[in-house]
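Next comes just one chain, in structure tokens: the form predicted on its own.
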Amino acid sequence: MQVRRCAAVFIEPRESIDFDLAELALGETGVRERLGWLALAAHCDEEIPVDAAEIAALGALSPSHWQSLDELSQRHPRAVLEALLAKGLLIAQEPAEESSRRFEQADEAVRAVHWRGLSAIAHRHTRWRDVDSEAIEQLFAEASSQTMLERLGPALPVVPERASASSRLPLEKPSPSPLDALMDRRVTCRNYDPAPLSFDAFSAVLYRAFGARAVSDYAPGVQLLKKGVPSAGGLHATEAYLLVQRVEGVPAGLYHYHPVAHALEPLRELDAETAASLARRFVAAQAYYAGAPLQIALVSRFERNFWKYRNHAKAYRAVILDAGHLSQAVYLAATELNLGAFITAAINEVGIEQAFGLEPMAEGPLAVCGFGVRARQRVTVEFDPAHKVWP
């Protein structure tokens, strides 16, 4: 059998902390500490266990180059190797047992998208699962009647001043223009009207945000295209995934949107209460967000940003900017059409990705946002300190 370690892993030494009964019926305090390692792997959700033995046997192993596992047994305990075969940190070629396979096709995943290790781990290993936001806000209320402040201490200063008033060098203010009302009106939305938005609105704020205005032959084979916002290398490596609940002329689904063609490519159409729990589910149960009337998952395809950048240890904070570059278009495109939007980074990578079919490390949801009308009664709390939405 031929084997090689996985592409990324990093050790991690963790301490736990438990309570023991019996320890504090003896007088003790009844806190347990416990120390040990855990390997986080780019190819695995899990957090692995390892012991010492394992960990020196990973640090001997090779990630690029297969060798016999009869060879490798004579350097180190069969047991040994044994083990990280089964935790999926050493990967067989060709396997025969189905779970060796999918450990195999993982590891070749990360492989073939061209990762930086400790990006890959953290991009892996900071995905949400079925968060429930509102339940853990719940726990918290229940487990403590502190008010944020007690609990988290004061907050830093809104603007970390590095020199004395005197010594500032006053800049003009220009004269107001559209842009400074449409900017003055950009207000996170969290009350939507039930009523679906209208088709026209929904297409202008696509196209504004995601559309294409050009498409350039940069080179034989390599395409650029040119939109609103900017993006690393021209490669605009960020898709736009609908999740639509409540359009006019657009049936509640699944779908994809084609920024050069400007058009919707459907993957699934969904009945209104599939659609709803699906919405609450994306954003971790962040009900105001849940209820409008489409979601966008921005999804990165990490394999065309690293196709250039390859193991950069910049590309995947580009990839983050351009999530950030285009929900504020989708704000001022929202916004000068009198329409809410949305971001949100609190969102259930996992579901999103299972829902529309995406392997993770290749293509995967930074964030989703959103826009719609906005209701005329503020229910939910919404910052607006300039008063330019609500009087």
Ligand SMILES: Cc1cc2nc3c(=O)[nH]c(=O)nc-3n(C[C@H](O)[C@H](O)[C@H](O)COP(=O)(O)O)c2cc1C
The other form holds:
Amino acid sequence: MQVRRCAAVFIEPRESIDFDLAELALGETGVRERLGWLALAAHCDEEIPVDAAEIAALGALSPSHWQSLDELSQRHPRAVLEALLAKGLLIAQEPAEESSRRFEQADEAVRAVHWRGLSAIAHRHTRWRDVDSEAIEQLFAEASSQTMLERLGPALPVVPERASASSRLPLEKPSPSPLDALMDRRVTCRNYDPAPLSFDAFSAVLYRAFGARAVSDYAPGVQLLKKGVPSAGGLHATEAYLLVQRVEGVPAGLYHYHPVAHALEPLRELDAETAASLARRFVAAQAYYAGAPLQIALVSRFERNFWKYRNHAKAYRAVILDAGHLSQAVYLAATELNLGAFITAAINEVGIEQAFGLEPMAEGPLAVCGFGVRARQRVTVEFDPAHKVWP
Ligand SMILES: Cc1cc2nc3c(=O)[nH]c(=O)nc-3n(C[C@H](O)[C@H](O)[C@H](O)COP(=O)(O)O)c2cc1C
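Structure of the form predicted in complex with this ligand, given the form predicted on its own:
To see the whole picture, the full complex is given below, headed by that same chain.
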């Protein structure tokens, strides 16, 4: 059998703390601290416990050249190599068993995209699956009588002043412009009207935030887009995947937005109940965002960016920045039409990947945003200290 090490793996010495309830009942602290090694691999969602012998072998196995398992067994204990194979850290070439085939395919998916190893690990292992922020808040409230502010203590001051007030060089504020008025009214919306959003407003915001204003044939086989937002390398690797709940003339369902055709590509129609439940799952149970008429998962097609920025230290950061620019464009385009908008990074990436059928290391959701008509009443808090939206 030919084997090689997986493409990217990092080893973390982790201290974990458990509570032993039986000990606790006997009046002791019940706290158990355990220190151990975990392997975080770019092709596995699980964190894999490993021992010192396995780590030593991992450090000596090539991730690029296939080698015979029998030959490697002359240099490393066979039991260690077999343990690494069973854990998916050592990959078998064209294996017969289903579980090994899944490891091989997942490892190939990482290799195909030209990830920087550290970024790949960070991306894979910071994704959420089935996180419920409401339930977590409830647990915190039950576990402690302290408020969040009491627990955290004071925050750093708003401004890190680096010179005395007398030495400042004063600048002039510009006379108010339409852009100022728009930015003043940009307030994250957590209260949405239950009525459907008009088709025209829906279509206009999508175009202004995500639509391509020109397509450039940059070189043979390389097209770039011109959009209203900047993007690393002009590649615009971030796609808009939509979960529509209430938009006039658009059946509830999952869609992909085509930025050149300015059109929706239907992926799956949903009944209202399933759409609402998916919306809740996407935003980790933040009910105020699940109540928006639509959600847009900002999904980075890593391979498009990493085609140019191959194995590059800054590439992952650049695609995350792209998502930030797109979301601000959603906010401004929505605000111009007197709509409210939101963005959240507290998302269940795994649920979004499954709903849209995305291979996680090739196409990854980085944030979810959305927009809609503001409710007449503010039930959930919004940050509007200048009273530009809520008098
Ligand atoms: C990257 C990012 C992540 C955010 N995540 C959340 C979130 O998980 N939940 C939420 O209610 N708001 C979230 N927000 C919205 C912020 O809370 C909001 O921008 C902030 O309170 C300031 O309010 P403003 O946007 O109205 O100025 C996020 C904003 C950004 C930029």
